Amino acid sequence: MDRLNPLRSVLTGHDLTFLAGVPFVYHCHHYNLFHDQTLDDALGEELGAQVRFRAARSACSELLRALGSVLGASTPPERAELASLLLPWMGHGRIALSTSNTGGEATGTHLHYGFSWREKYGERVRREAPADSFAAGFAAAACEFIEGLPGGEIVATEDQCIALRDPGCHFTLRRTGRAETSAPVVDLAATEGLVGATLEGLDEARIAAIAAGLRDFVKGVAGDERGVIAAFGVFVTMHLSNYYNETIYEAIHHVERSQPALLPVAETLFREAGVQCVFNTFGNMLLSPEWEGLVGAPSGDPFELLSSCCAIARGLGFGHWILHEYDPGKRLVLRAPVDYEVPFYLRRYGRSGKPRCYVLQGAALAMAVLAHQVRWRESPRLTEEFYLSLFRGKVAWAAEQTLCPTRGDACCEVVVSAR
């Protein structure tokens, strides 16, 4: 797939990334199991499967589209080659399709949450419902796709998963004949016309520099022979920022209209999704050889880990990250023109009342409790009880987003102070 590579984009300025113009950020599945796990404690099992499964299908029908129109797929099997090639490249394992313009059926190998479920929970937990919503909607896009079906008129039931302890993976795909009403685009070009003035903070130059090896890495990086990214100490996944934002903004609208009481609650899960993101994503890439023969071993230096974590944000496509205020063990101020979440509220959306940046909430909140609490020289390994220990509780740091976009504001900032 090196003819998906040039087509890889960077905004310049903001470092959101883009593929054929439609938006990917990288998270691990850490951050990914918590994010579906949380829609489902927010919404009840089977409306959150159906949040992800309508945000899945629509994000991927948005990319296989730009990339037929891009490299010319015209027909079926051109079309079917793209999509067969396209999931493991990404690092969300393998599927086979068999489509016809009623439907047809997807065998999944290595599906990216579904195996690395089983990998994290599958000793000790046991699951009742199939976790691959995602390659569901990934395969309900590429039917249409492949037979020129308008959008959102095939749905995927997956009967059989290895989360449920299956040998495979296995979904259903049947044509419905309803179309769902296409939203508002939000790729590069809606982008362009949503972002702020471009900001430098402390540390800039290494920062920048970091971030700028860091996206040269990654894009060497793609799926192994199973379709699986393993890389940093986790399992990497080259996602789309569209997939997260409509699944979260979706069920925080479903509590507002429904559930109002419960809206504190719903966002506090969606920011400590952002906390893990960092806990778990940065926190282990800090730590792998790859981060040590790129930059170094952290020398366990707070300013510098907040630093680090900067170039990590912007290096994976999550914005121009900066340190904009720092005083030691005190308060930091982390301030960017846009993140990856700003835009597609704005689009789809419009203008809020309020700060709607709940991953860089959380995860300003888990930069500087990492920076300060955790002893980096000593290896530490980053396990559930760590985390734990870290983030349960009373936290030693609070978390308060003060600037946003979504609301009107220049930038989206978020202050961290000590309590």
Partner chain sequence: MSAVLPVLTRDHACVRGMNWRFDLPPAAIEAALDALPSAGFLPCPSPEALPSFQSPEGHRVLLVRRTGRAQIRVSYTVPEGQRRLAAEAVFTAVVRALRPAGLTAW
Given for the second form:
Amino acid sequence: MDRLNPLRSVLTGHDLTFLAGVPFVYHCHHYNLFHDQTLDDALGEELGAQVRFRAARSACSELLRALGSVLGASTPPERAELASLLLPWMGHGRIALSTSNTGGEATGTHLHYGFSWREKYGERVRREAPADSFAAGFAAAACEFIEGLPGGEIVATEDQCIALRDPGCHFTLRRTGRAETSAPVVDLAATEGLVGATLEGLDEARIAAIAAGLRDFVKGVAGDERGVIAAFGVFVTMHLSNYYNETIYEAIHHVERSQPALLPVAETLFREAGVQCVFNTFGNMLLSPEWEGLVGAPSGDPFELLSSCCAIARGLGFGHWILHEYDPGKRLVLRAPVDYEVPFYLRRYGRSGKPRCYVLQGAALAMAVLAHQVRWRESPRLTEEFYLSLFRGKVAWAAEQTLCPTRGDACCEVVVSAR
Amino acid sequence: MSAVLPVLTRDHACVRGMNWRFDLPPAAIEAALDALPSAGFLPCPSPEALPSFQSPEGHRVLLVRRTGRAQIRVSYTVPEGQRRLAAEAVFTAVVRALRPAGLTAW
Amino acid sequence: MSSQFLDRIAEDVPSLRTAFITAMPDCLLFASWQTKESEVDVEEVAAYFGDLVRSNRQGLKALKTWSSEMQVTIESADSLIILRELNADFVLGTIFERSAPLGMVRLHLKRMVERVTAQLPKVTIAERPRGARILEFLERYAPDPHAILLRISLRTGITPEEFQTPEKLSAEQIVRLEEAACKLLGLKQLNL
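Please give the corresponding structure for the form predicted in complex with the partner chain, as opposed to the form predicted on its own shown earlier.
Now the complete complex, all chains and molecules, led by this one.
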């Protein structure tokens, strides 16, 4: 997919990444599964699947249409070729589409959610609902794109899923004839209009250098022949920020409306997804041969670890994270002009009365814990048991988001203090 | 360079049993770059600091030039219970490939 | 309970990699020991093998061949696993290296059983509230156990604070809790 790599861009000073102007980030399967699971907890399986499907269809539709326009894929065969190559390139598995202007069907192999759910949980619990809402949304968006249909007219139902112990994944696509009302687009142009000035923090030169190297490295990372990216010891996806953001905020707003007493619970779980991200993705990156070869194995110095985490966040497109203050062993202040959550919230919902950067909040907490409570020189194993020993019960650090651009503040700020 | 007896141990991975580690003297990495292709390992595109190869069975071997760390990344298509055996097979193939250069004591 | 007594008993047994005592019928880990090289999640292993023993008991009872000194031996590729009922309340699980001679394993196991049994407490059964038992079941078997109280709270509308006193949950709340637990675990019903 040599045609796609040149379409990547970075919003300078903000470390937000775009493909053909559509925002994307990298997340691993631990984050992705926990994120989707939390949506179902908050919304129930049925509504959860609908919200995930709609967000996926909308985000994938934006990407396919943007790529089609830039690459000049103007005929249905050209558009079908682009769609079939895109999903595996992003590490989401393969999908074979058979479409018409009334719908069609799709068959998936190694689809990220179903495949990684089975790998992680399949031997422990039986699943009752299919796992691949994102791929369903992609298939629907691809059908609309290929057939030249208005956005939102195709619905996809996953009627077989490997997470349900079916032999493969299969989707039925059906045209409803009802186009979805389009929401304000969150792309590079809209984001540029929403971000302020960049920031500089401690250890800036090192962070910037590693982040740049990392970004170069991930440019060479793409799905293998099965559409899977197994890098840094995790299953990685190049994923659409608008999918994550729309689903999180729709779920949070739903809880705010329907059971406000449980809002802190939902917020804690979405923060927890950020903790999982840093522990699993950042942690495994730091221990990987890739990191050892490109940067050097972690020395165990907490400040170096925090600095490395900021570089990883930037390299993965999470935003321009900086270490604003660090009092060893006591306090960490993490800032970013915006993270990948903020532009979406401002564009779709406008101002908020409270901070809204859930991934950033969880990530900051996990960074402090990983920096101070993990003996990196002893090459620790980042197992589930180790995770529970650090994050189950009362955690030794507490995080609070004190500034948020969705509230009108100049930047995002999370203060993490030792208890 | 004296011969070493590398040991295979479990390495970091989110996915159980997927990554396995052994260590070589850093100087042995250069010899490995020549020896592995002759043993059927296919060089993969990778940064200079981190040469990597694919085994005939589809497993990856990553080498860290500066430290000599080597990682076998067993293909995720191998069921969990068989990953250790797959890693051991790759490990044996690598060690055998390095033996003519006097790098391993096997 | 402290596992020190098991450490003393297990550490000198040749070829033994892991030993664990499971409290029945809840399959909770009571005590464990393992070598430094062992990477076993003992809590998980104790729970799964506890379930196996429970099923085995029921199967043997159905066959009318059950005896209280039942023993299960499993020979896997690299391990020899022996589960031995100590009494109605406790099961001893041992994992030996596969290469260990069976005769030697039996001899050491016999000695271990005698020494462990002598140190086990007498159990008095207290009927715990169903809500508490459902929550314990979830914490043991659900994915992401550290988050399970929050997850089940969102799904049931019961606050985490209410879960702190499960004996005070209403009958209707217990029904909701049980339904949500079944859904999370993919079960038709909970056999507690």
